[in-house]
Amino acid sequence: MNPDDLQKNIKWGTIVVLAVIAILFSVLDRSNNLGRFFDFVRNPLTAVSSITTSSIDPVADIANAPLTLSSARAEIEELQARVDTLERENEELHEIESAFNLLQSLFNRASQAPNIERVMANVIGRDPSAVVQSIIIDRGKGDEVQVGMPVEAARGLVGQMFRTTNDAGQIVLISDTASSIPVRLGSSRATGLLRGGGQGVPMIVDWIDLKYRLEVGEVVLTSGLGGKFPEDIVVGRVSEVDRNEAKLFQRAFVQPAVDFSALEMVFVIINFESVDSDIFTDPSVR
């Protein structure tokens, strides 16, 4: 090969190499890898180490994945246990608040009539039979509770003691058919005898004179007549009036003030000042 041909081949070879390098730079620049190329040129060992580390990291992440999932599961279980504990404590606080509100209501009721002696009792049972509507309390003869004593709750009259043992008692509710209570209507001032209607039947005040204008919603209270109940204990409200001008009397249906199914605590009234009416019933008294 003569010198002219060799020089020509070197010239064209140099042009091809430069063209390849230019194309390579263009490709690296478009793929954002030009910086890595210069890093490799400046420090080949660091570039190789970086590439090796980046390729190993995913493998390490995969290897550590089971441990990470196990830790996350354990943390979730711990958080769930804390949530359960907080929910239980929240329910306990609600129960304490409800008990406090109930006691506060009973205290307020007792303070309204300080001249009446009461014994507080817990409701421990309910009569499941449909024959007698009654509840059972944890007070009896040992607590000076006797048959016939009236029983009230924070919202109003509950009933009357029916039977007692030494440490328990049965209360017949005012809604029972055997119950009969002298009452007075708050607005019209009409008086009458409140009778229980039984299961699912409203209480009724019968034999009310037509001269009284009864109103739905007026309060029904004990009148104190007969001496078996203190006066002015709330019994309920008039829910309906049955009035017919062709009849001699009218009657009122009464919604009780107390929710008997939700009773937890009651007061047994063991002593109160009743109206002395013996002078009108005993002929020997003049």
Second form
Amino acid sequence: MNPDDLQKNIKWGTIVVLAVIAILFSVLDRSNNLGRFFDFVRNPLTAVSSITTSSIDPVADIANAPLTLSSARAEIEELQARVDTLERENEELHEIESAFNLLQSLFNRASQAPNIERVMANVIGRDPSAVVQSIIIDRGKGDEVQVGMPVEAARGLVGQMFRTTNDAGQIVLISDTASSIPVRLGSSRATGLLRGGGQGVPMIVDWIDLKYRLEVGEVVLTSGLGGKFPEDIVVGRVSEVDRNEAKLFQRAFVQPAVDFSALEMVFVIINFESVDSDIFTDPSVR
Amino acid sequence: MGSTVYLGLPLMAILALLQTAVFPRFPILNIMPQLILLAALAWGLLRGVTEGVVWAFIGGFMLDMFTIAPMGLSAVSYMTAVFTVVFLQESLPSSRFFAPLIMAGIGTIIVALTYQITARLLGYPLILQTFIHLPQTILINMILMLPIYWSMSSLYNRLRPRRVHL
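What would the structure be for the form predicted together with the partner chain, rather than the form predicted alone?
Now the full complex is given, and it begins with the chain already shown.
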């Protein structure tokens, strides 16, 4: 064999061997028989790769910084705009939710006592005076609202119509110092007279017999006595009991059920016929 | 004075509406500013005691339209405050900054006292809560007095241009 033929044979032999090895590796790897071998090789490679990458990354970051920064800024602006939109949508949904809750509570209240006919009214103003407690509503004589009609809200009693014009009315709140309403306590069944305390002063149920054991948290309801208010309208809850055995009567401080400062809508009860009790108090009315 | 009455009527009506229908929705420190008092005080400081008291009368009655308290209670207390404050101002050095501030503070105290005393005389109970909130009310009124005073001053200058001597 001449040397040229020998070289040619070695060249082709190498190619064939390498091809066979490659195919063999492929087959073996495909059948998962080369894992250990390649792990032996891969482990140091990945370790080196990791070190290299970690040392290259800062450099690459610096190199790509202007491009990345500008795209990041653009992305932040885009995301900020989306956040703003979502926040606005969230606020709108909260508003819808609170309006829904309010209407639902009003509906629940109306369905609890279907025999009572009510006119719904919006609160449009508040009394600027410091000595009296009243609110102004957008219903008046034109809506069958008359002086003396009881007024309630979703959570409980609000007051009584004090003055009406054709399109508006003024309600004296139960927290006003001039207000006095006969009430009954829910669990003890004690009766008494609820008096308003004025601005920032708690309401008090007075003239409660000592034989009753009052409890803090007891519900206070209208008793219907006196004929000015329908019975069983929630007024509030007992927050404190003032009991002294040396006295003839005890009294209870009441936390109103209605937040008068946050009132937006009220119901005027228009089909309640109050009893005229003036005949018992005013001798001229006979 | 006639023209300022015509001006005072709609202005005080608007302020009364703001004070009863708008500001209660946005209380500052849980306090409602007394816009009518401040406007009447500012006008009194600019135009003299008579016009100030007339504006206080109009504004007070406008406010009394929205309350179940006796009619005229606010008018009496505002008129007393404006009269006293404008009277006091004449004996103090004039300043476009400090005078309105001090007068707003004094006016607020006088209104609170007069209102409570008059209401007590009419059979209403004394509401101590008013006095507890008095410092906040004074502060809010003092803060609002400057913009109101300057607005009134500019209105006054437009109504009555300065006389030029040739």
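On a predicted model such as this, the values are computed, not experimentally measured, just so you know. Positions refer to the first chain, counted from 1. Rigid core here is just the name for the largest C-alpha set that superposes within 1.5 Å across the two forms.
- The rigid-core alignment places the CA of R82 2 Å or more apart between these two forms.
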